[in-house]
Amino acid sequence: MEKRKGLISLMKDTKLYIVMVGLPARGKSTVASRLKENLKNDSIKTRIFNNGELRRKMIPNDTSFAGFYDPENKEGMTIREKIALINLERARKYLQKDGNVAIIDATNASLKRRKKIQAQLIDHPILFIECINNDEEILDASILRKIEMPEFEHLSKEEAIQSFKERISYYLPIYTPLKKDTYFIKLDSLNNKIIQEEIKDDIPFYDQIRDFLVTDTLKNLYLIRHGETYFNLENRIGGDSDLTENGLLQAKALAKFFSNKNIPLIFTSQKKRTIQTAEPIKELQKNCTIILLAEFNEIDSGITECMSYEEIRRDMPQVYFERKKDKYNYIYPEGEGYASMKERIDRGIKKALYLSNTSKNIMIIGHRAANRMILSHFLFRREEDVPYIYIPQDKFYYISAVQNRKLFQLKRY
């Protein structure tokens, strides 16, 4: 008991500023939110000070127009500097009291801004975390998420996208990557991979922070297989079949089951059967977006696409029996296999986690083989067992994978 009291007392005196760095829509807020949640789970008192949120509270007028962020716009610059200083002061006061970690969530893209931060926050160590992601597809999807904020609601979708891209363009000339004169971590924020780090002294909570940054975590993932299709009835593989009447009823049942949960994002493959399963769910949600990811497409069965298993056995016995010998590593002629799907499925998961931002609930509607690979990403299975994971159409998998706990449940709807 005395030892525990000593640890709690020591933690109260341990303080750290984390300063996020990076161009807009690079995952800074997602990383900050994940850090906060995981640190709090370790009883480390953490708070995020987000410049954008403060701006929207202080200035209810339109700040969505790109010119507000033009470095030549002196009025806009003055307002943004004022907001930054207010947040720094709030962060400092938070650590003066009982807070342990204050996360400054903003672009902090220029060297000038970061020097001001270092001059202002001299009472405790500062760890800079730079988020880097140059994947154009993900950037476009991130922008689509950003323009859903109320400040863009008076603009058309095209106008909002153009405005946000112009905003990014104003940051590019002043953006200076972190260098060796500070303590920092450079993070590939899509793949949760540390690119570079400079840590010269002991940074408080550094081991936990580093571990959190490279670990895939999700609070609530609902992994669903599409409803029944006409190809399912004929035992055919692949293709792009529609849902049957029963499949549509399954989709409506799913929609009703999840109607009392907030599902802001549904990720599907590009196939009709997953989209048709997602649409009724979206209809019963207040604010829900369906995002199609090619990474979640079903296994490409090559020359056997659209054939039934009986037809393959009869007409292509070599394919049928060779695959039975090693289902995981077998590659369909002119197609793929479980082993070759792994890279794209892992990439799809990274995209879904990245784009889900701070959403507590994520839904993926996929296919039998694709969902097996998604499950195996979070749940250890020997490779030879992955192609036999049970993926029914009348149940779904619930997955919660956080730092200290993993939960997998197969639930009926």
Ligand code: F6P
Contents of the next structure:
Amino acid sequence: MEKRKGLISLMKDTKLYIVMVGLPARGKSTVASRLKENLKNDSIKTRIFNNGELRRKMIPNDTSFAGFYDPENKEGMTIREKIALINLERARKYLQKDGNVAIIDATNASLKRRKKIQAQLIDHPILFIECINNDEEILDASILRKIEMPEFEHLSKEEAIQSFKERISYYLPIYTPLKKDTYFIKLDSLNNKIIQEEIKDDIPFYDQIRDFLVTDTLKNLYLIRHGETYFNLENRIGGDSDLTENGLLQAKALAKFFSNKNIPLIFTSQKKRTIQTAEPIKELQKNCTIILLAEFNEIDSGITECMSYEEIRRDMPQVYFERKKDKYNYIYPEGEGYASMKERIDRGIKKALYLSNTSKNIMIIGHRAANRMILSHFLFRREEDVPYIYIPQDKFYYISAVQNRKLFQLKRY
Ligand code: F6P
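Given the form predicted alone above, produce the structure of the same protein in the form predicted in complex with 6-O-phosphono-beta-D-fructofuranose (F6P).
Next comes the full complex, and the chain you just saw is listed first.
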């Protein structure tokens, strides 16, 4: 008991500022909330101070237009600096009281801003975390998520995209990547990979933070296979078949099952059967977006697309029996195999995690082979067993993978 008390009081006095750095839409907020979630699980009192949120709360005027972010716009600059200072002061007070880690979530892209932060926050160490991601496709998808914010409501989709891209362009000339004069981690925020780190030994909580940054964590992932299709009835593979009456009923049952949970995002493949399964679920949600990812498409079975297993066995016995011999590594002529799908499936998972707040519920609606690969990303299976993982249509997998705890459940809906 005495020892435990000692530990708690030691932690009470351990304090750290984390300052996020990076251009807009580079995953800073996702990383910040993942850190907070994990640190809190370790009983480390953590709070995020987000400049954008504070600006939206405090400033009644429209601050969404791109010109507001122009460094030449004096009024915009004054407001942004004021918000930044208020947040720094709040972070300082939080650590003065009982907080352990204060995360300053903003672009903090210019050297000038970072110097101000260093001048203001002198009572505890500062760790800078720079998020880097220059993948155009991911950036486009992130921008699509950003423009869902109410501040873009008055614009058309195209105008909002344009405005956000213009906003980014104002940051480019002032953006100075971190240099060796600070303690920092540069993170490839799509792949959760540390690109560079500059640390002295006594940064508090460093081991935990580093480990959290490189771990794919997700609180609640619901991995669902699409409902029954006309092709399923005939045992046909691939193609782009519709759901049957029964499949639509399954989708409705799923919708009802999940209606008391908050599902902000549903990732599907580009195939009708996954989208038709997602639509009724979206309908019963308050705020839900369906995002189609080609990465989650079903295995491309090449020259055998749309054939039934019986037809393949009869008309292309070589394909049938060769595949049986080594199902994981076999590649359909002009198509794919499990092993060759791995890269795109992993990329789809990274995309889905990047675009989601991993502390919330995430749903993926995929296919039999695609879901086997998604499942095996989180759950170890020998390669030769992956193509046989049970992926039913009347149940779904619930996966929770947080630091040091993984949970898999096959659940009926
Ligand atoms: O539901 C059928 C299906 O999704 C096909 O489109 C796909 O080719 C097949 O399942 C994958 O399963 P297996 O690798 O066991 O043939």
